[in-house]
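As structure tokens, one chain now follows by itself in the form predicted alone.
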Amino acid sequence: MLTYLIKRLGLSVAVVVTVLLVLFLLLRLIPGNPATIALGPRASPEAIQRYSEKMNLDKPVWMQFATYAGQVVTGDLGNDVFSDRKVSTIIGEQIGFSLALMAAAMGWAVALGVPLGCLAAVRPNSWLDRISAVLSVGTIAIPSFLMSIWALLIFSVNLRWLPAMGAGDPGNIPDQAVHLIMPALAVGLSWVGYLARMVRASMLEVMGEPYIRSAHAFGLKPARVIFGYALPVAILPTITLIGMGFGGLISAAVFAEIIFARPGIGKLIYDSVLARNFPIVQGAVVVATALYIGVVLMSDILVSWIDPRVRNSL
């Protein structure tokens, strides 16, 4: 297990470094001078020169990257070009909203998708299975941004059941939970279909195993066979899917945060890209990448802990 963990950590570090390098180079290819954008078009050449020296923009690209990579290793993500605040502080203020949104979205998707997939697998080719297939494909086909707009129009504009914008009053948990319902619904809807289809396929494969037939032959209750023996094995690919899908949740959360005017790391990246605020873009993407790699790593460790064959295959 220790060898498997070391290998996975090494791969995770390599991915983070690669993402950091690619992002750094892509930002430098965007037209425009970051110093002019930060200081304004009327800034004097002396002010632009001082700002470029402060941000290391006057140095070669490879030296800029080496300096920034060294800062990231020490936990320093730089300063905001407009407010001169620490990027880590700004990201820390926003990331909690995104994590709450993604956790709520995936939580209700798992709570609905896993039982739906189990029911479809227990009665294959039945009317229940067909309804499950239609619902799964339908939810997968609806983009998160379109679902966000529909939810806003239906539940906020027409029915006036839920608030349309914002994340709720700070410290007021019930109000924040109410503001979280529509964004979580929009972001998590497509995952209901993904999880239901994955669980159904895995359950059908496991239900044909000899030990499942033996459990039925010994007269165990069907519910115990399904949830006690079949589901713990069939859920392993679903755990991997949830980990790999964390990146998709981040991208879907961007649309929800923009449409519902919610704070979050996705909206922060979007606004910073428009303003050419390099430090925040780089820092936010690095944090988002680290979160994604961390979730994938935890899902892999969980799967390998449950199934030793996984860690022996690497």
Second form
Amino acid sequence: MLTYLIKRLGLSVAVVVTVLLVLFLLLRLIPGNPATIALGPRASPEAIQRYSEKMNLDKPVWMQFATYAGQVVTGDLGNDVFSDRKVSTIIGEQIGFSLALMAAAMGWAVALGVPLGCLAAVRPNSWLDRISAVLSVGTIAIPSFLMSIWALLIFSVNLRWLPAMGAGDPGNIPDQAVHLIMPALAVGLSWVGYLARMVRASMLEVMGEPYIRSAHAFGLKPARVIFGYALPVAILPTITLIGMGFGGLISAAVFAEIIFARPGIGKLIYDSVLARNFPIVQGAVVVATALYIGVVLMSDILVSWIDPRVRNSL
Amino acid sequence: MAFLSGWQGVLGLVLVVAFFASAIFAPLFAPYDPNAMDIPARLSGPSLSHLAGTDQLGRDTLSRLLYGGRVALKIAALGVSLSMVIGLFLGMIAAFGPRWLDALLLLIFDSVRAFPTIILGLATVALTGPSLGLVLVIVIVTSIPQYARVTRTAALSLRGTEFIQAERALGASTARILGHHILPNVVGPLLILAAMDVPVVVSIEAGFSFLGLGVTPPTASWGTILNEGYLVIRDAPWMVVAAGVPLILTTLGFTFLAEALRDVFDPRMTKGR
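I've shown you the form predicted alone. Could you give me the structure of the form predicted in complex with the partner chain?
Every chain and every other molecule in the complex is listed next, the one we just looked at coming first.
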């Protein structure tokens, strides 16, 4: 288990460093002086000089990268071009909103999708199975940003049930929860069908295994066989899928944040791109990538902890 | 044909043909010029003269949607075919090259996939400014890994088989083995993957254009029409409704077609469902 952990961790660190390097080179390889791009074409030569020295632009590229990587490791992501506040502080203020949105979206999708898939597999071709099949095809076909826009149209513009914009008053938890409902519904909906379908397919496979027949033959209650013996095995591919799909979840959350004018890391990156505020773009992208890699790593570790066969395959 | 035995396959084929036909023959079907403004008729709802209403400049939404399909088709055709060819090439290199190269390529594939697409797009558009070419590059870069991985897996499993070993014993070069024996065996799975990939590519284009990172106004694209509709969602809700329909139909069409094709090429996949 320990060797597996070390190998897997090493691989993740390598991926994060590669992403960091690519992003860094991308920012340096574009034509033009980064200082001019960051400060705009009308910046004075003195300002450009000051900026270049501050950002180490006068040093060789490899040295710039080493310095930047060193700063990232110690949690220093540089300062905002405009307000000169720490990028890490700004991201810290925003990331909570994104995490809340992603957790709420994934939470309700898992709470509904997994039992739905289980029941559909236990009773194939029942009305429940049909509903879950229609739901999964129907929701997978709708891109998440379209789901957000249509949710906005239905629940805010037409029915006026839910607030259209923002994340609610700071400190007012019920208000924030109400503001969370619609984005979480829109981001999570396509996952309900996806998860139900995935769980159904692997449950059907597992339910045909001899050990499940044995468990039935021992006279165990069907519910105990399904939830105690079949589901823990059938859930494995789904956990991996959730980990792999986390990048898609981030993308969906970015769209939801922009469409619902909700604070969060996606809105932060979008606004910073429009304002050409590179330190924030760079820092936020690094944080988002690290978050993604962290979740994939966690799901892999979880799977290898449940299933010993995976540990020996790397 | 076998894959037309189920209703999903037929529906998929019909929708895919409709996607191609409406995009290619958009000038014939479109009732108006997509960029012709008619200010007095601005923001008018669906009617017989404007089936899907008009936008804030009085342009006919249906005509713009038809022309928007051409952008989607262009991105889908170029993006899918280029990433498939590059992915095929890289996948074969990974499978038949030295081990360190295989490990390096896998690391790169995983790193590229690690980037949530929209964040990669936002990071690059910050540098280059919005353009359709940028969307195409991002589509290709993010799609290559899956084609390469499928090719690599198929090529690796074939590499040890007896007929490849026999071929090698007869003195065939690696190029001949790859071109004559591996290629025909991976084309099927790759085509299914391509059909699955088209909706992804189309919605990436629409999503990027919606955010103003792709096609720039006044060019009509499903994404820019969605964005224009989003800005007037209270006054002209038909725009966001109408702009979503072709996206959903295209996704359904290609998904059904891909599943029907998969059932034909790989009957084992159907057993569990």
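Numbering follows the first chain given and starts at 1. Take the two forms, find the largest set of C-alpha atoms that superpose within 1.5 Å, and that set is the rigid core. Note that this is a predicted model, so its numbers are computed, not measured.
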Is residue 66 one of the residues whose C-alpha moves 2 Å or more between these two forms after the core fit? yes
